[in-house]
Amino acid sequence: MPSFSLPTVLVTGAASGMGQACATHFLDQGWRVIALDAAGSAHEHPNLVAVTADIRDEDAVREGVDGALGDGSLDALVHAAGIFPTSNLMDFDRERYQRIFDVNVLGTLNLCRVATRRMSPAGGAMLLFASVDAFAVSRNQLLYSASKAAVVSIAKSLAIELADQGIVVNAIAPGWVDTPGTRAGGRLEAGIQAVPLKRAAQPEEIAEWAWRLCHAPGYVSGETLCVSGGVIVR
């Protein structure tokens, strides 16, 4: 069983990509990790507890997190779960809109509410995953970009709302990241041609920034850090 004396982080989207990298990084730093994913987790570590839940279902998330925590509490939330189907004005429909916003926006609100109720009395940190597309939109990402702009706004609102509880809330906005999901979309190689650094980030680079913004955020709250290789300045 994981040690209850360690600081504890809830990481979503932990079965792959950036979420998995974040879970691994926190474990390497000596944290206890509750790894939540709709697909479950094959990752094994003595300080990791896997939770299978759909983030659109707040009750399922709460039950899974409560079961993993027991009498313990959270010190941080890293909410990396999300989806990025393509869409534009002419091809989107109600079903695609509902799915994207239910996962990326409603899911974010569900996680934040569950995490807030189980956060340490001493306070803690929340890090939400937005996207550089919230600021520098990409073609055929109409609904995704809008959903991630909502995440940026949620981070700002919750930074104010939760400040009295000692909880800081920030967001991170990755650009192109070399994950299996991104490669499956078939746009990675073309996309990085617009990146001044001419490469995609590795998931571990994003995880390092997630760690920095959670373990010692200091006076930073309500901010969104773009990690985009310079795309945001173009």
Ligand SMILES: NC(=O)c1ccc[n+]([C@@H]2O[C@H](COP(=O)([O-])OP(=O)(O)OC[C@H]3O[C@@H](n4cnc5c(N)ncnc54)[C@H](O)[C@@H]3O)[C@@H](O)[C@H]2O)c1
The other form holds:
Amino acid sequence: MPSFSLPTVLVTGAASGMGQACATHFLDQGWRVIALDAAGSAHEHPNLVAVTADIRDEDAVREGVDGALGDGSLDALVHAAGIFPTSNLMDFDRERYQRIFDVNVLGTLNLCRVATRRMSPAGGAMLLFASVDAFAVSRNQLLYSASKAAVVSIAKSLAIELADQGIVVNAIAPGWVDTPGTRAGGRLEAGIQAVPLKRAAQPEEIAEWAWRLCHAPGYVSGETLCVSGGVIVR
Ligand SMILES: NC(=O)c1ccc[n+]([C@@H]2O[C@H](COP(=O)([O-])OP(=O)(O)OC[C@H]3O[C@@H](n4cnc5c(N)ncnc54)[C@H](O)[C@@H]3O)[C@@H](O)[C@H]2O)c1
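Having looked at the form predicted alone, could you now put up the form predicted in complex with the named molecule?
Below, the chain from earlier opens the complete complex, with every other chain and molecule after it.
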């Protein structure tokens, strides 16, 4: 078990894509990382503790994080775990609605509550993963877009609610990012045709912004930063 005298971040979705890149970036910066994912961990590192938990289950998340932290506390939360199945008005059913909103919205609330309880008395930073779809919706992303609009709203509300505890809350809204999750969806190549920069972001580029917004958020609070290669302004 690593010592927790170094700053400590809880990263979710850490087994894949942007969460994995964020975990690597914080490790490279000398932080301790608690890497939480339903799928276990993709990393092995002396400063990393893996927690396997489903973010829909607050008790499981809390037990996993408490066990990993011991007497330590958190300095940051990077909450990247999320899902993005397609849906539209005529094909969605209650099961799909429940799954998307339970993972993307309830999961976000669960992580924020667990992290708040274990945040350092000196305060800290939370970064939630929204999406450009929260602002500029895509065809067949009805429920996903709505769930990510909720994440944008949660970041605003918690920025107010947690300010007295010295906790800064922001969100990041990526556009097209080249991750295993995006590739599984099969829409990446077509999607980047509409991106002014004509490429997808690499997960490491998003991790760099996640690091900045947690390490030195300064006066930025309650904001959602779009990192989209310009697709948001078209
Ligand atoms: N990839 C993109 O282009 C893109 C664009 C905008 C926003 N986002 C958002 O960014 C975040 C990361 O996306 P990504 O492409 O890196 O994802 P990804 O699919 O590559 O990885 C997501 C990780 O989250 C984990 N996860 C999913 N559901 C979970 C649950 N219930 N409990 C615990 N872990 C769970 C998965 O096991 C996986 O390791 C997501 O919230 C996604 O909605 C992605």
